[in-house]
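Taking the form predicted on its own, here's one chain by itself in structure tokens.
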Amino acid sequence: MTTAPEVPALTELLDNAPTNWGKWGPDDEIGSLNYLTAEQVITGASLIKKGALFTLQRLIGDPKGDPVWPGRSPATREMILDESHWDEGGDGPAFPGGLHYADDKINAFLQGSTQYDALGHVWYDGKIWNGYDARTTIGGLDKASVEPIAERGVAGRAVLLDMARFRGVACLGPRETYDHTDLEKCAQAQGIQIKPRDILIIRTNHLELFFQQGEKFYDDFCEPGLVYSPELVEWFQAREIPNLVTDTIANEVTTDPNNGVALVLHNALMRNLGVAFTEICDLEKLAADCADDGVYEFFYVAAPLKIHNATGSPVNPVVIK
């Protein structure tokens, strides 16, 4: 009889991991987004050449289904008022002049669609980003919620790293991993350089499998993505990466194949370095355009919804080429 290997605690695995706690003061709640100075915004805007817009949000309420983290339910939209309410016996409100209107609402996880994570979204050892006590999350995030990110907004130079095309596949499969050296090789193959303070956008097209497989997509769930190593974390810190954007649900391989720990980089990058995570993006139109014109650097701008004390927020990022 064989026994399963012991999975290390995050406190052990990340014992000597680099941290940016205190770098921007004891009250900071936006972390590495501080790297996106006015200079970075101007640099990004200077890349606009043809005025082409690409929105990266996936459709909420897609008839083909909405991919979400296991255990979360997709958003549901409910019609509250429509023309039928003015049929005979209906209860449509009467307005001077005869106005009719439609109204609806959604019930959704704030991280149930294309979204930004709050920096206080994940933690270990009783501390969230910047050393705030994890008990500040009770009843809502009093510290490091998505609200400060939404108030600030995000803009700068971004690069697309098309890992699927780089590896010559339609989409990356479950458990497939890549690291910072793979990102550098992909950038070189695309003819671009990953510069300090770049927003990194990584395409896997993995969620195409969701649309092909339906609920079977969640069987033995383990997405592809970045895989932890001390060198990768040091690479993110040295290059002052402010924002990681991908087309998967969690931005990283779900369970690390090397140690068995779940979502290591949510802690090593987000909790410890303050890197903002943007997830579940639709990168297909952008990727096709980049493959067509060979331009993989562009201006990126995004602002999640301003929601008080929230752990995350829907967002529709915009790329301008």
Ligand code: UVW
Contents of the next structure:
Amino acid sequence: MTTAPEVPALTELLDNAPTNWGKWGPDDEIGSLNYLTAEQVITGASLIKKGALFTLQRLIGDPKGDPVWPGRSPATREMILDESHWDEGGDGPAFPGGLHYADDKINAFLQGSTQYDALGHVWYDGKIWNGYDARTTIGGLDKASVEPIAERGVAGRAVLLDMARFRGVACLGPRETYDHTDLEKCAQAQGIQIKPRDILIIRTNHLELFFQQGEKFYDDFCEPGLVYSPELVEWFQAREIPNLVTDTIANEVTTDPNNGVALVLHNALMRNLGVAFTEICDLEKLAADCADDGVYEFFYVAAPLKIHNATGSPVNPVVIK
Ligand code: UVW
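Please give the other form, namely the form predicted together with the named molecule, since only the form predicted on its own has been shown so far.
Time for the whole complex; same chain goes first.
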């Protein structure tokens, strides 16, 4: 995606935008996840009331297709060893006692399914999260990779903000936007408050259109989502939001309708404030349960895979109510 000449550069658009750089020291690599203290974990766990579990990962290798950011390809799984390898003349290894086993492998973009972005995943102006030099990304993220997030794990109180239901639609369409004031209104309609340090989970059900339309989904690709304003960024910073979780591929409106810039919030929230991004979640079962019991606040726990120097990692977040 190239920047058209009439579109402002991120350096210009986000000139003087707030950052949390240095707030947790010069070596920090987990950013706003620092807000998830032991107290937050205990507060979150205290919301477990009925012992219901919801896993938020989308199926990798879904026979109906895997939605991915344009330019990435869905994961492919290859069978390496199965019973056919022990057919006559086959190459199945011979083990004492006659053991047979199955093996397979996947070839996958680390950002190609439900995933945590590393804080160093995006940048502008030659600097990534906490002010590290963008050249530290060359050949692998030496700074702010997904590894420290994976090492730490994520747990705390989370709220579901069901924007599709709030707007009375099955799913939000391309280019639809909402901001922090809409999130507050949605929370109010659901009978909850967004509290400081809450993990925000926003449902759009937009990817339903991918499953309905197939490849046509990408023809005019502009996902719905949060839209940048200085006030929205201040809201995230003042509320100390640690983690933004959504069911879209990139967590925000793809191209900002106000200025034409792509993925502004990846930069204003992730690069500048250190907000962790969790993308491509499947929120449907959780949302149905919340609509049913009217409980939109719960315990959230997740840990991406520990992959050295990686820009992101698949994850299967778990909500417990
Ligand atoms: C990009 O940053 C391009 O995408 P995502 O954060 O969705 O992986």
